[in-house]
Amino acid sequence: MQQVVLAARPIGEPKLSDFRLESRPMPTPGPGQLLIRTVWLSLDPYMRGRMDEGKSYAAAVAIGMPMEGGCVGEVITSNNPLFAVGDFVENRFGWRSHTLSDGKGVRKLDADIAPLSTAIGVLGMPGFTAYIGLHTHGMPQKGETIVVGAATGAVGSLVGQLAKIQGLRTVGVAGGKEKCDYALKVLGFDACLDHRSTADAAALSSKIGAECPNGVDIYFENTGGKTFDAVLPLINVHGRIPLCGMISLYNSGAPPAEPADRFSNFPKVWRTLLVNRINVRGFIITDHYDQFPKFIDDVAPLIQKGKILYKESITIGLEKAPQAFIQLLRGENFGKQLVSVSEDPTRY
């Protein structure tokens, strides 16, 4: 078997040398265990935080240990009566070609409902993040205006489509004309602004403001940086900001112990939140998994009916996962970033 381990803690943007591909003997399942062949590996921005040593909502990956990641796999050996050889399953198996599991937390998949890859994409953690962020923390009302950062990413693309279904004016922010065109022509956004075409937050804010004549009621925050600075002055009184990530800051490493220049505008931000009574709610999706069945019940039929669309960016080969992850953090992927670790027999 093969696995990709954390070789060194990155300083700033990860480098290929921060990862190491290892070969290990194939594990043998014991009583009650499964041996699972990884088919699909999910790459997600949160993994960058796991590479840093510091206090967070989850433990850092230890040096020399496999990188964490959600996967879809196929059971190839089973000593567990709840699983049969040939079952397709999902869990956080990590950046490995094979893994042992006792079956706890492992979810069986039905390829007839949706392609297996969606279990770690639009019908997995990213999609669930979009669903909870919008409904539980965004509290959308028909006729309101929402701005979505990273609008064509795995999370933002579903946020925008669900918002449109609920009758919101939906404005996206994305990196590049191709992504903006996709948001408009395929996903059905009302407008999409290219943050790369603007020199600064003020210029971006002006363009977003022109597309939001009634102000912004909800800003789905997953980028931070220039996009946040641009949207904040536009948010209406009693607006809401579901906060699930800040990808633009991830390569800066863990937050410093003392304030730095990047936090120099904090008093202004804090005052804006107060004066406009803006509800900012940071959330971690693992706190909400009691609602996962409802998410599947609500979203899976929309995918089957073609009312929700999704895009996947696929890299072939576990050994290429580090490069694909680096490109993801740069915003060079398009849609949900996956690694095809081994053949998906249901896909072709």
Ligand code: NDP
Given for the second form:
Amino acid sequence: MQQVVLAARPIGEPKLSDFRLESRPMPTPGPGQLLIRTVWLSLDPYMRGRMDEGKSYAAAVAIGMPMEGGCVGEVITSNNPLFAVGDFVENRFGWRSHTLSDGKGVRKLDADIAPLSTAIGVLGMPGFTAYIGLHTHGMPQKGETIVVGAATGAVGSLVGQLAKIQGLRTVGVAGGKEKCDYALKVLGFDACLDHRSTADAAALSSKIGAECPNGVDIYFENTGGKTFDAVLPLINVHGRIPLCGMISLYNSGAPPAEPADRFSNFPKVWRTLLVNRINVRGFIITDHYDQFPKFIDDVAPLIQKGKILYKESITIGLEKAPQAFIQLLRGENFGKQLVSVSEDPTRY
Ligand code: NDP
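Next up, can you give the form predicted together with the ligand of this protein, since the form predicted alone came first?
Below: every chain and molecule of the assembly, starting with the one above.
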């Protein structure tokens, strides 16, 4: 079997040499265990945080250990009565071609409900993040305006579509004309602004403001940086910010040690939040899994009816995962980033 391990902690943007592909003997399942062949591996922005040491909501990956990651796999040996050979399953098996599991926390999948890859995409962790972030933390009301960062990505694309179904005006921010066109023509956003071709936050703010004649009620924060600076002045009194992620900062390493540098913009931001009574809700999706069945019940039928669309960016081969991950952090992926680790027999 093969696995990709963390070879070194990156400084700034990860390099290929921060990862190492290793070959290991195929593991043999013991009593109660399963041997699983990985079919799909999900690449997600949070993995950058796992490469760094330091306090966070989850432990860092140790040097020499396989990178973490959500996967879809097929059971190829089972010593566990709850699973049969040929079952398709989902869990955090990591950047590995094969893995052993005791079955705890492993979710069985039904390829008749939706393609298997969606279990780590629109019907998996990223989709669930969009659903919880929008409904629980965004508290949307019909007729309001939402701005969504990384609007064509795994999370942002579902936020925009769910908000549109609920009757909101949806304004996306994405990188490049192709992504903005897709947001408008396929995902149904009312407007989409290109942050990469816009010189600075002030210019981006003017463009977003022009598309939000009634101001911004919800800013779905996926990126931080220029997009945050552009949207903050536009947020209405009693607006909400589901604080989901800040991908523009993930490669920047640890914050400066000096409080003066670290918080130079802080008084201005803090004051804006206060005077506008803006509700900022940081959330981590793992706190919400009690609502996962309801998410599937609500969103799977919308996908089956074609009312929710999704896009995948597929890289073939586990050995290519590091390069694909580096590209994701640069915004070069277009849609949910997957690695095809081995053949998906249900896919044509
Ligand atoms: P995406 O599939 O959207 O991929 C990342 C995208 O981020 C890129 O395609 C790019 O889109 C954008 N991006 C990259 N660099 C920058 C930058 N410097 N400035 C602005 N945008 C940038 O990722 P996901 O949809 O999976 O994740 C979106 C966010 O949600 C991330 O911040 C992630 O960490 C967060 N998240 C949080 C969770 C939680 O529990 N709180 C759970 C899951 C995700 P573009 O080219 O359009 O700029």
